[in-house]
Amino acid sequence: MKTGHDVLELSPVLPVVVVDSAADAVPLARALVAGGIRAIELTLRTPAGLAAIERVAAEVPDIVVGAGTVVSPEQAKQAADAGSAFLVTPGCTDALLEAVSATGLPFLPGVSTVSEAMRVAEHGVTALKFFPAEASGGVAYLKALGGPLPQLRFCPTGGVSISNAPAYLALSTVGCVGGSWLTPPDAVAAGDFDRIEQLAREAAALR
């Protein structure tokens, strides 16, 4: 992969995953692969995030693992060192944009307004995360954004579900959607990886 556009093409749904234990990450990733999902965004929202990325990168070669919730330059470097194949940020400051670019990895910077999208595009970045998608106007907002900015493509994340994902994916400016519904916390906690595999199978069939 070379750019964020390559990330958008990995899977119709990019699972956004929070783990409290790195030990859960490997069987979870294998369940996603078994269901037909070939990418995972492991967030840095918990202390287990970096270790989870390291383990999946080393032990599950059939899935492309990226780091999500990258909010500082330090985290960008740490995620790259841990073996991330791509980076995702919830928002984007100038310092963070410089840091994720410096890693040499594909990345999806987060935006939620027209001005934010234009500012990131000025730096030559045209593959973006739209977050929080539903709270920021959802499908209607992204459709309107495609008028003046048709060159931009997005991964809408935040409030996206199996029921509204098809409406997002139908937009020409959407490459994939990000979703946490594939890995419900109760299923992860219970080790119910069969349920995660089934949810992944349903998501993989969206396109």
Second form
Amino acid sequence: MKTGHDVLELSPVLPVVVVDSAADAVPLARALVAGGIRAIELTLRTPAGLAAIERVAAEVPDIVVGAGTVVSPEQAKQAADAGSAFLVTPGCTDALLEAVSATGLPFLPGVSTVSEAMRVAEHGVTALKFFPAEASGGVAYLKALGGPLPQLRFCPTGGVSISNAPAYLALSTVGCVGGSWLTPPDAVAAGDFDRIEQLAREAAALR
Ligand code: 3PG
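Let me have the form predicted in complex with 3-phosphoglyceric acid (3PG) next, following on from the form predicted alone.
Once more the chain from above appears, this time first in line as the rest of the complex follows.
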């Protein structure tokens, strides 16, 4: 994998995952793989995030693990050091863009407006996260954005589910969608990895 465009091709759905314990991340990632999903975005929203990335990278070779919710330059470096194969940010500042680029890893910077997308594209970055997708205008907005900016490709995330994912995936500017629906907090807390595998199987069948 070299660029964010490669990240967009990993899976029709990029699971956005929050874990409170790094140990949970390993069976969770294995359940995703069993369901046919070969990529995971482990967020840095909890203190367990970095350790979870390290463990999945070391113990689940069949999944590509990236770091999500990277919001500071320090986190970009920490996520790279933990073994992330890619980085995802919810939004983008100049300092953050510089820091994620400096890691040398593929990354998807988050944008939600036409001007933000144009600013990031000025830096040569053309694979982006569209966040928060539904709250920002959803499929109709993203379709309109593709009119003047057809060279950009997106991973819409935020409010995406098994029911609205097909409409996003039908857009020529969408490589994959992201979402937390594959790993519901109650299933993670209960260790219900069969349910996660089933949700992954449905998501993998989207394309
Ligand atoms: C993210 O950080 O990408 C989102 O919180 C995921 O949004 P969702 O929970 O609506 O899928």
